[in-house]
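What follows is one chain in structure tokens, specifically the form predicted alone.
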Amino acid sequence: MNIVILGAGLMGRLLACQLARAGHSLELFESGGPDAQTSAARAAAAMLAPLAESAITETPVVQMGMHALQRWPELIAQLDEPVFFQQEGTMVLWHRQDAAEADRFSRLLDATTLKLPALPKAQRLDANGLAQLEPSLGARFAQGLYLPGEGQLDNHQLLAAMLHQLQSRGAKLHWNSPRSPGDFAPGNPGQPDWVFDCRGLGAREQWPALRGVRGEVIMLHAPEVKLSRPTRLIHPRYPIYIAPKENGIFRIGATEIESDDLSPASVRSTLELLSAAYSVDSGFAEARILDLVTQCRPTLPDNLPSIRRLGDRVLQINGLYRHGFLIAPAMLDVVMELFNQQTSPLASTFSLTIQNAQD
């Protein structure tokens, strides 16, 4: 079939893919480059933490995280070009002063695992286990949680093997080319067959609920520092993580903001986000920063994805929040469900309704 995706986003790219090595013909439009500089996938530590993340948000959330890890490796090889992935678990640590703020954060997992027990529990551990499982942490913190299973990937390295992937299969890629789902007449004459809408914010013409969510990522060369695996710190405001990639590469994040404003970073976010990050390891005193990176999260609601019929052969993926690489291999599966029988069992799975645009 001859099939158009609006976005080159996160959502766009992993469809893209698929499509292309089903062998059909496509042509993909996006309003920004191939650098995905606009994308919030961009600004992301791609952390895959269906358990961490159940203490703010709901159980389809979660069982999406759980059948993106098995999918991720799946996605993954199928791409020429290696890709970061990492399933060593999540640490969760905190100081003192949150001691009563971390109790909380637990007992919300707890509630989970009881939900959901094919999710692992969370493992309570002292210095010692601490020390055992990241040696430079057991000096400084008493207490904390290790996660198992969880995992992370490099979301710049996918980004980048993706767009080598769709140039390999001969996609048409039109840069700085915006489109919407009124530009085509899907199975006219000289029109496509199928048009996908993975445009984000790009989409709020046509879908008004969508609201952008602020978040400020920050990149630090920090070879000095030891982690080895994904670390939560429990924070008043909000949880703050260091994602450790490739090389000596950290990506530090938590901000969220209920605004679509693009503008730099705050001196008041970037200080609480580099503080955090010193106060659980002081290698980061050293550390070069790299890029500090604003992007705004599509967002509904409800805070939860959706898919909408525009039409017989027009769907629009959106609303993937802060849970991006969480949840998209499962509304892949869900879309090339709906694009090759028309219906989805695996939508149900996760309470996904297909909704109509008019609904």
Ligand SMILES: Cc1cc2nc3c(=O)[nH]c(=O)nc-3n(C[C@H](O)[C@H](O)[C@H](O)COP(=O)(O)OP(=O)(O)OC[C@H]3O[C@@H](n4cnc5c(N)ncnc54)[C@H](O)[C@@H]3O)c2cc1C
The other form holds:
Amino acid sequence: MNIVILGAGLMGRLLACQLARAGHSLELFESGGPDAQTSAARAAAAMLAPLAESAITETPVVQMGMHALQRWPELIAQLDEPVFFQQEGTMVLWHRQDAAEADRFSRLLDATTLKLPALPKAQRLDANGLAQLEPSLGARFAQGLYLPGEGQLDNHQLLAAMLHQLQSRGAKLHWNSPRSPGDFAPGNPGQPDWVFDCRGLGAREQWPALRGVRGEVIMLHAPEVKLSRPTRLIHPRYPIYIAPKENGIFRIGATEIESDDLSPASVRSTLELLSAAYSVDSGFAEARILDLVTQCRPTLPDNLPSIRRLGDRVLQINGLYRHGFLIAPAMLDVVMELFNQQTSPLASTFSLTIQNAQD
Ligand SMILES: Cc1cc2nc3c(=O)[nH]c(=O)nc-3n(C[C@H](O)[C@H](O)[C@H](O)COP(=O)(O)OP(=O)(O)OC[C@H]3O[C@@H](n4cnc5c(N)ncnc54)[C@H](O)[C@@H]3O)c2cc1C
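Form predicted alone done; form predicted in complex with this ligand now:
Everything in the complex follows now, all chains and molecules, and the chain you saw is the first one.
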């Protein structure tokens, strides 16, 4: 079939790769360039943390995350280039004065694993347990929580590898070419058979309920820091995450601001992020700042993802919010079922109802 995809961020590239591998003929329209600078996908820390995120999201997102942890290695193996994927768990830390907040967090996680027994339980660690898993932390923290089985990937490598696969499969890629679903009339002569709208916040004109939730991420080169897995610091004002990638690269972020503002990072956010990171590991003092990125997460009013039909052969996939990497494989598998058989048994296992845009 001839398929048009709008948006070459996370969802657009993932779907395009899957459809290209299935032998379809693809055209991808992207308002930005091939480096994905205008996507939320490039800014993200790309942690795959269903249990940690269960403290702030709903069960279906956690279930999609469990699905994704199985699917990402398969999806990555289908690419022609290696992509860093790690499943060494998440470490959660707090300073002594934030113990009450940590207790609350821990109770929320326990409630999740009661509901979803297949999800590995959080383990409480004392200083010894902590030092065994992350030797550099033992001296600073007397306790922590370890969330086994959680993962992360390198989103920059993933975006590049998906791009190369599309190029090698002969997909027609149109950069700096904003489009909307109304530019196509699928099924008519000379028109594509299907259109998939994966424009994130760029779809707002047709989906006014979408809003942006601003986040800032700092990319550091910190070869002296030896953290080996994503680490979260519980804090009442500035909880942060630190995601170590390959070759001494770290992505540090946290901020969630209800705003579409894409202006550069503020001094306050930057100071808070960096001082919180320094409080976890003083090795960050000598780190080099490689990048300081601001982006907005495409978010719907209930903070949950959604798939809508905008006509017989037009599907919109959006609202991935702060969970894009955590849930994209599940969204992909649902969309592929809808494409191949017009209905998706998988969607109901994630409590996803496929709506019509008019409803
Ligand atoms: C700071 C930050 C940290 C994050 N951390 C994580 C994390 O740790 N784990 C996780 O799971 N998720 C994380 N996310 C969320 C994740 O990045 C998003 O959920 C995901 O990227 C959304 O994917 P998408 O394809 O819907 O949108 P995007 O990735 O934003 O892609 C949309 C694309 O559409 C293009 N576009 C827009 N308008 C048009 C148009 N008219 N025509 C053509 N193209 C258009 C855009 O340029 C963009 O390339 C984070 C996000 C941010 C901002």
